[in-house]
Amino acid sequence: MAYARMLIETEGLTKQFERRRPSRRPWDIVKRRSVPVPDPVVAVDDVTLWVRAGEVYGLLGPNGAGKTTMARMLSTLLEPTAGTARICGFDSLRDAGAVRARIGVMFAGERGVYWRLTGRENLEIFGRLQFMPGQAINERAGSLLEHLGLAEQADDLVETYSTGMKQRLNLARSLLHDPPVLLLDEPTAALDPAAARATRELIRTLQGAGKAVLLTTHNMHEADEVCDRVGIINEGRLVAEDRPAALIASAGIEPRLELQLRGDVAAARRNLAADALWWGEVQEDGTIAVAVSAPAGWRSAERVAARLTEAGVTVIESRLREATLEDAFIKLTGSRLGGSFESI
């Protein structure tokens, strides 16, 4: 990996969108008042990153953080306001044709394919647009349709597909010409668990084949499982970048012990007052959920349980929860990507 060629490179990449100037109202004209021009929206702000061959790079960020704008600039669909983007050494502005021939792009949503054609016909058309030989199209399309679970519906019209099936066909389209670089925007969104797992396995296969993959995702488990490195983007800026385990460690978040208790709640609170970080609501059956810091792991858990038992509080259930990538993300950005926290 250390000597693999860099296939995706950005340096100081920036994109600003001009806001529309408000219309002048009649009284503005009468009073000869000018309408101020609003400041531009900075969607991506001075981002420098790289992805090597055989590497999966996860780009994480809340909605509106700039993830899709980054992918659109890398795929030549948007011109950067400043900075450079290179794919396989080709500049996204000066060598746009060479860049397009070397990338497979999948954006979130269902409109990447033609609904009035069958799945197989879609792949045939996109293969011809990439100047692929007919036999290569048939072989490659058949393999992708089989792997992504679409073989039985390959000759059905896409308008009859479910959202997840359209998503998988969109992924097959981006992989058809076997590009060295893949830009995948939420590739497992709307997929059922089995299809999402198959997609993650496919991404790992592509990684083993030497592809460079830029993956945007809201799924923290997916990022932790699939990505070699993760970049966290917030308000257009890359605020952190490292291996998932290193990001978690650098956030300095201690493990926490989640307890389900019954008994004298006031005694439990007094015993754990120095360490308690989160307290839940008392349950209908009289139990209470509580979480305390556990810097020494299970040794801490044993000490906490012993203290509570001595205070006459019954520990019904205990679980040690290690810090996760979501914890690191929240600490670094002050927000979360979506979904709900695990209740305690």
Ligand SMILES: Nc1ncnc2c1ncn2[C@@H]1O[C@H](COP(=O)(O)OP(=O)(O)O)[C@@H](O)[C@H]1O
The other form holds:
Amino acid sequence: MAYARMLIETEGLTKQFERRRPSRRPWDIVKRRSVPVPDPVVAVDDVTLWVRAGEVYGLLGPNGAGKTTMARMLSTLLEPTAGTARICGFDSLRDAGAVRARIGVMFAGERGVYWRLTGRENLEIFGRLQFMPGQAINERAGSLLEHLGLAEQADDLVETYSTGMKQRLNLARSLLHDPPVLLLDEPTAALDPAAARATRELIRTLQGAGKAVLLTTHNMHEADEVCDRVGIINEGRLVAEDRPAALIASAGIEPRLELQLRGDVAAARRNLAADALWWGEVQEDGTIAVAVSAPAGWRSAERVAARLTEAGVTVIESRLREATLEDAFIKLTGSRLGGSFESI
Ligand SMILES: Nc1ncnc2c1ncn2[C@@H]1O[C@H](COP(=O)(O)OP(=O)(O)O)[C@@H](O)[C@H]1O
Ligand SMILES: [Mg+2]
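Other form of same protein, the form predicted in complex with the named molecule, not the form predicted alone:
All chains and molecules follow, beginning with the one already shown.
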């Protein structure tokens, strides 16, 4: 098998931000000065990874994990504190121009396009900025607008677009010059389910076309579905990296039982202590949602239910689930994605 080229490479990539707080000294307050204080934030901490041509790599992690900071360093927008980032062999600091010509970048948020122009005009301008010939711009813009479901509104002003439409236009812009490397920061974050699905399909097409795609996401279903490999990032550190199925397998995760309970929280906790408790939360309606290991499948489930009933806790609903990437994430980081971990 031919060894595919590494199009994205980082080595020991690190970004440290100084925390700035308003000073308490009167003179600084008068001058509205903020001064650096110790304990900097290490947003990205010694990350080494690579992405091959024809590979979709997902950087999966909760809010504040350092995903956007990674994407900004790779796209030359932010200077690393230490380590290196290379795109197609070009260094993001020394050869920033060569890097920019080879990447398509999309950041979450709506400010990647001009609101006072139409969708099509936006793509024309960005195409010219990339020195694309006029005909190539027209053809490519037309096909991308079609592909991303924007054909009908192509000649409407962007300010009339919904958030999801602006985001899709943003994605079209990043793909316009057909770059070999795509850096997509939460590309489906503001999209409705249908648009998110279309975007995921498009990303798979890019993979088929031999692009190297690095996408960030806090959505584990997305990571599982779209990515060839996933790097789990937590507090700036890459804590695990593999194919989604391998991550699940290597975390040694058993099937788990999800229960919805009504009754005394303390009694439930006492009676579940013997089983490995994954997580538990008291819901708004006063019921308790818990997940426990169920190594013996339904037999474990019956045993757990019997013990809870004995303790006066009602099982409203129970569901047996195969391990998912989210389970692997919980196991590896001790926290849940996209929400706080709150043990009962
Ligand atoms: N410009 C900045 N100045 C100071 N701290 C920052 C800056 N940008 C990000 N951070 C901090 O770095 C950490 C990682 O942020 P970010 O990369 O945006 O995470 P994510 O994209 O995974 O949500 C967070 O703690 C965030 O507050
Ligand atoms: Mg982010």
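Numbering follows the first chain given and starts at 1. Here, rigid core means the biggest group of C-alpha atoms that superpose within 1.5 Å across both forms. Because the structure is predicted, anything quoted here is derived from the model rather than measured.
Two rigid parts rotate against each other between these two forms, and the hinge linking them lies at 253 among 177, 253, 156, 204. Once the larger rigid part is held fixed by C-alpha superposition between these two forms, the smaller part shows a rotation of 35 degrees.
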